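This document starts with one chain, in the form predicted on its own, laid out as structure tokens.
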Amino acid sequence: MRHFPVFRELRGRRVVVSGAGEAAVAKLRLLLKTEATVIVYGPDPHAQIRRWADEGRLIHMPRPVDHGDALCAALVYGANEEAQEDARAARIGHAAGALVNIVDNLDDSDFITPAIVDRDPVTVAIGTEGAAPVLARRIKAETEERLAPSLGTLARIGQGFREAANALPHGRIRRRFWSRYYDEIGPRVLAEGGEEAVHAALDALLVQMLGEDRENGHVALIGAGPGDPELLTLKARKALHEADVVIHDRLVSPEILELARREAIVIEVGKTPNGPSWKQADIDALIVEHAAQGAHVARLKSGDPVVFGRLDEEMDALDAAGISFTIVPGITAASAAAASIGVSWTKRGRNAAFRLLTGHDIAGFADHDWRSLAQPGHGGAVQPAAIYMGVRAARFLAGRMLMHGASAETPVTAIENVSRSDQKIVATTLDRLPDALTEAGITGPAILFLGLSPRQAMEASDLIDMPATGVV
């Protein structure tokens, strides 16, 4: 983004328009919809500049801008269709602190004029950088259908009840109250009696919320998925964007928590191996701690939260606490990884099982049944398995394979930061497992696949092992 969006007050003070053509008066259109006082200057002006002059809507002064023009202005425009003359104004703008544009010149603009879709006081601003002007009108006229000439109105006065609202418990509870005055009360009293029935309805709205039972607090245990926003489900992005409160683990990624409310509270509950960690009870504790007070919680898992997520741990705390919670399912990182890497868990004549297993438990590195792990499939290769966390562990797991009989030409693919802009897959053997990770820098979060290689090495070479060590 190389411009930030933000709404400059004006109420009161001076623009300054330098040109008085054609160009003048399309940034005019827009600047007499402000409260700025807005000065002209410029010899033989447009015939529209002089109507807006007479109606005493700006100031008109027939010469150039000079020195001294632009003293305590907010915005000077340059105007004038001619490089040399915008040129001259930019500097007297910048001598004098004020923002610069300059019409159709990006480069030298401080700022950017947007397109707008008024709705006083809403005010919806488009903005493309410079680069696709149509689009930019597109989109302004697709908006100018949706809102509703009357959003103005209901926006206004709503304003003004603003400081009675907030009588209103902050949170969800006001959210509702706002929501059922735009989207139904609002629009249907203001088409039927006018502004002062709007007035009305808005006390007694406000009297009946009032009167309602405190909402109780829940939590949606979510899962976000591999770290890709666009693999959270809908039913995941719709828990996110109406909670109070998000709680999430470390791997959860920015662009997910963007999707949060900007007003949510939102907190990291990252458990870091061999690091800074918060305890599983403290974070059960936050969530019921929140909820109590009647929030709508979040509660970000990386992946699905049935797949080594603690979550049997967090649903008995909210059940002990009498917190109702719902389970919003997620792509485990095992399914995300399966898809980049072109190959799926089960195939005919290979496979007619797949297993999910942690590198880690609440012990340190974790047993298997390793004989059965080891037991050649058909022909002749492991079952495939996925292993989480299995990183730090390479060295154990591989050693425990070979010891119970697995080839060491086994295939073994290594996912990090699966789905993400980042990711890294490492293709090696077993009895390479720990080497190939070290070597490709590999530190997790990653998936290790135990049988599998990525589709494009077994369509080269038509096997399913792959002694070979390749990262892409």
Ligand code: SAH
Given for the second form:
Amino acid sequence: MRHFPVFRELRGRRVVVSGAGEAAVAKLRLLLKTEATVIVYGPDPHAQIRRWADEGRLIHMPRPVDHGDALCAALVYGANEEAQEDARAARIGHAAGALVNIVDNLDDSDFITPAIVDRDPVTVAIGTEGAAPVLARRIKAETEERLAPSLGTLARIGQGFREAANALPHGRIRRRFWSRYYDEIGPRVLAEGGEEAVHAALDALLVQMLGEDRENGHVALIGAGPGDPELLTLKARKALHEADVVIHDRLVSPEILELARREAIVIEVGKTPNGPSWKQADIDALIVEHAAQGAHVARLKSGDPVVFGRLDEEMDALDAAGISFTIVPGITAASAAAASIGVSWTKRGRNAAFRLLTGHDIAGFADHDWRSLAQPGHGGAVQPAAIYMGVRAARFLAGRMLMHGASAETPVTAIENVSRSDQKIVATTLDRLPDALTEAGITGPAILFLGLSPRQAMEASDLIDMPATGVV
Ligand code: SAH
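Let's see the other form, the form predicted in complex with the named molecule, since the form predicted on its own is already up.
Following is the full complex, with the preceding chain placed first.
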């Protein structure tokens, strides 16, 4: 970040604009939103500048800027559209100790003016360091659309009510007061009854919330999906944003944790295969402890919490403690993995059932009904299945499958780090599986698909061809 965004106080300060043409008009449209005294220097001014001067919104001096003009100015703009004159303005500004901006000249400017979404007193400033004005415009348009025009009015009224609201205890109750005001009551009452009604509604809400008992905690057991934040549900996003405490698995990606509020307490309760791990009972106790103190807890699990997520233990612990919870489903790793290689879990004429298996359970490598897994289904191939936590168990499970009669040629596809930038796909066969995983360096979380290979077209374009093995 070459430029650091700050909001500069301009009340009672002077802003000097050198130049009185088109470029100056563009900057003045923004500057006139402020409470600064704006002085424009330049002969032969643009008609708009003359109008603003007549309206008393700025002072126009029909001559070039000169030494002494920038004394005590907070900002000086060089908007002459002429390099020499701008450089002269910059020297005058710097001599007076002001910050200088030269229009359309990043390198000679002390600061740059961002694109602005104005909901005064709420201001959104958008900067791209001059790299992508198109992007800035798009973000501005999207933000304009998202922020209701009434937001400024609501914020101004809210600002006047801050001291009164301090009667509520600091922390989540006060936060909830403001969320209810900005999210529900404020916009509705403003639309129905105008500003006066909003004042009354704020008074009523405060009285109501002062009378409420201490809030109960709540836990949202959330599926965070396989890693790509775009694969979060809107519900998950909302619950995450509302949480006071975020308790997450190791596999929940940093990009998703970024979506938590800045003040939220974030705790990782990772379980590493063969590494240091949190015990499930301690995780249960931790969730209960925070919720019992009245916190809203977001318990983030990778994928979908209902798939190999130890969900039931956590629900039981919450029930036992009398704490309410909701489950927010997510996209399970095998679902996103199927999308990555362009295959379906089920396909008419191929398989009418699909199994989710774990390669590992509490006792170690998980045992399954290998005979039924190895049995050929429709068309002679094994019934497709997704294996979670199967990488380290690969040699064991390939051995069991072969022993129970599965064909050595049975296709197996491993997809590591599904939906993340470091996703890897290995397409191989049952007999080659353990070696193919080692050769491809698959060590992270992966889904193994038994009996499924990547869709032909994808295979050709995305996979490096190896005899019976492809790796991306
Ligand atoms: N609840 C999770 C599964 C948790 S068990 C879900 O629904 O996806 C952990 C296993 O999930 C890992 O060993 C791996 O097999 C799989 N997994 C989780 N995230 C993954 C990812 N991004 N890519 C591939 N596999 C993943």
